[in-house]
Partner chain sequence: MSQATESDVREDGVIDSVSGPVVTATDLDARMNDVVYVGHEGLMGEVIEIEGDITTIQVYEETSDVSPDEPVEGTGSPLSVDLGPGMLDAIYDGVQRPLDVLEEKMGSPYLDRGVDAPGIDLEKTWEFTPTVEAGDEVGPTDIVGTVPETPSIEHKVMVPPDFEGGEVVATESGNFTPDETVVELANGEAITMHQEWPVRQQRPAEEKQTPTTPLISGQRVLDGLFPIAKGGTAAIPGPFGSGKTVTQHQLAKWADADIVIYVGCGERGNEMTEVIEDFPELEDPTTGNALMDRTCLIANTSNMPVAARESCVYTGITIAEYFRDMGYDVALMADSTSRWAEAMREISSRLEEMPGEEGYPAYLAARLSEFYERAGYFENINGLHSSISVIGAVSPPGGDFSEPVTQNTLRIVKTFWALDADLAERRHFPSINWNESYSLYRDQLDPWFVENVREDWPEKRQWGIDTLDEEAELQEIVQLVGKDALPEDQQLTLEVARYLREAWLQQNAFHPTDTYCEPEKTYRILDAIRTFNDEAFDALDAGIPVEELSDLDAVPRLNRIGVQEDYNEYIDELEADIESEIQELY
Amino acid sequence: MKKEYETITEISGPLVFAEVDEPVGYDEIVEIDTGDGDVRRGQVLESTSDYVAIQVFEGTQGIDRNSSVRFLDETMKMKLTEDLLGRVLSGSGDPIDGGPEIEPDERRNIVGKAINPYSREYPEEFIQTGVSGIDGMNTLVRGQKLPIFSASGLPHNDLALQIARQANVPEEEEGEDDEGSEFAVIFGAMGITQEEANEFMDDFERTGALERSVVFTNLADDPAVERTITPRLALTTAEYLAFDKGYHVLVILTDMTNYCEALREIGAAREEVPGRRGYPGYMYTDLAQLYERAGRIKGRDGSVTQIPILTMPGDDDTHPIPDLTGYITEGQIMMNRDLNSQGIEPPINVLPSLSRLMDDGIGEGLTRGDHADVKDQMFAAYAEGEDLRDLVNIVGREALSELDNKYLDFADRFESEFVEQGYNTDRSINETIELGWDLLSMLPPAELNRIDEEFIEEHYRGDEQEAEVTAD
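Where the form is predicted in complex with its partner chain, what structure does this chain have on its own?
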């Protein structure tokens, strides 16, 4: 253990600079004692032979030149045990549920090591969320990182909770999963309001999900800098439960926008050259080090699936936070304000949404053989209908051809019947695809050029004769 220093030379925002006369490790954990028994934790951001820069997690308020600085000779660790399930922790990983102290089986560095790409297993196991806008159009698979791009005032929490409640892998229901892997939820809250946090906690308690959850909460009035460690604690726990204990872990991180604001604050305090809109130039790398902790590993039973939630400032998806996130994650589920005001629940706009792992996760034996074709056709038809809406505003419906009118009707019903389902309806993938066929059958079979003729013959509703003529 190193000696204590009373050598603070500068305090600036969340940063403290202190002189040292022995080597201190980069990233090392520091305790700063304000003198009245209040101990703050921090981390070394820069280490030189005569001074260090420290980022203080719990705020620098009350720290002065006389405060003492103690270096703990180690980097930040998370205490890990299976007993974490059912616990509620602070944003720094301390229990706040009045339960016993955590008796760790292991303590692990929270800056996770990168998974060797050679050791990964490609995720391709379909997760049924029961939400048609996701399962049908932008399928989630185990080990994927699929964020919800939302905006203030939109019901992203309801959707996240619905997913957490309903997510399952279909065969398992029939007891075919012989791995015996269990499902767990890790919830990492960063800077959300007490009210939002309650929404999650109440739902977890109501459904009994809390027993298989670990909750980390950094609320809006908790120190901002702490938000930079909360997701790392959450993901370290997730990796442990998944890859050491065999759980299928679903990690919900909300709100990533608050996390990025904290990064910006630290960058500004360090007087770094800022990148786009004042966010640090290394934000891509920093976010990647969180998001890439999702996945599957060869020879391990469990998986880490991530659903980070972010609110797009100004509803702008080119803002650096959604933009950099989209460049790292394996797609995104896009919430839409217009759909929301039309009362569509969940208000998912499927067009700008995407699941990049969908192609390998669906099809015969996974979901259904016709899934990919149906999805492609619905995207094309909905996009066509969307385009025509602009035109209708100008020329009116009567000026459009019969076919165009069918596309318009398709787009309307797609929103009000397929996407709309409410937060308590759990649709099986079969129901979702059949619903897709109901809607596609509004169009003449010749228009279904993305669908294999055999499927048209088998599933197209209505006039069998008509279906056959074009299918030969």
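Next up, the form predicted alone. The previous block was the form predicted in complex with its partner chain.
The text that comes after this line covers the one chain and nothing more.
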């Protein structure tokens, strides 16, 4: 039975406190009637036998102590149907695209839970994003959670849209269990401006990517509390499409920094003892509850892959948000301000980037047999070129050997030809690896010590008869 009270005692930021005469369930949905026809939705954040703390999704402005509080005896649920594909929803899951109301096949609790480790299937199937800096050097695999670490002013939104447009499972990568599986994108935007929202929607509609996507949009002027449910709505939708309907689902969440700021705001309103830099001490657990919903389940065709995007405050990768995210996820893609200032698009710095599951997602029968060798050799050559750049600043290029100068040229071309591709170029994995061979052929064969000899004989484009240049 629904319980209703007129016992509001305090309003603090996004929270409403009300006295109760019996315990109320945690996460229970609440309706607050202001008395003038305005009914707000909220969720129980804290519950005791004497009072409850309610986080109000639509904001607390207009609510006073005369407002009534009605407990609905149910948790927040997402309306789920395959017809959600192609729809644009608010951060609370309501349609905002002018289309019809959602007619759900079922309603599911948005809190969800991590996949049971016993039921998990190890991620090892390649996802092609069409971005060489990711596919070639830090490969994404189905069921992985691979965040993008960006910073204020960097074009992470452009990269997010490019991945949303281009990401797919190449036909040759599909196994017997994947026959008939389709690819879908869940795009959850949190705390973005109206201008950014318009850009997102224009791009989705112009490229046709919206047809296979579900878009959740929480704007900067929407209540911060709504940001805490947007990713949960997105992930609940992803799980339904993946594990009930057999889709391979890529979930892109931007910006997780705005999500964490909402957690800090709510924590301050509750007068909690803050943790590092004012963020709640439970932020690690909260983020893990989101990130660990990615994966594959044994016996199910679909998969949920996550690309959370966050902007590092002050470009600081030791800040609590990237720091905790790095502990939970399986690597990171790092965007770089210096590369961006040089006009490199996308400005991905491959050296500090990492995909911990990459080695299981590439190689014979997965991408191409020489992929792992080419990746290792390019990492080594680019790192050598980067080290030599520091030396050039001291002694100049004239003081370096011919081989050193080749490494310097390799580093320049790696950035300008391999990493640089623009936001509208979609490269297949074979095109990416072939481009890698073009660059590696700048070096003498003797320097390609991380590549199997048979691959060198097959793919090397330089003059193998020329005198080998050594560091001596």
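Take the two forms, find the largest set of C-alpha atoms that superpose within 1.5 Å, and that set is the rigid core. What you are looking at is a predicted structure, and each value in this text was computed from that prediction instead of being measured. Numbering follows the first chain given and starts at 1.
Put the two forms on the same core and the Cα of Ser67 is off by less than 2 Å between these two forms. The Cα shift for Gly267 between these two forms, taken after rigid core superposition, is smaller than 2 angstroms. Ile433: CA moves 2 Å or more between these two forms after rigid-core fitting.
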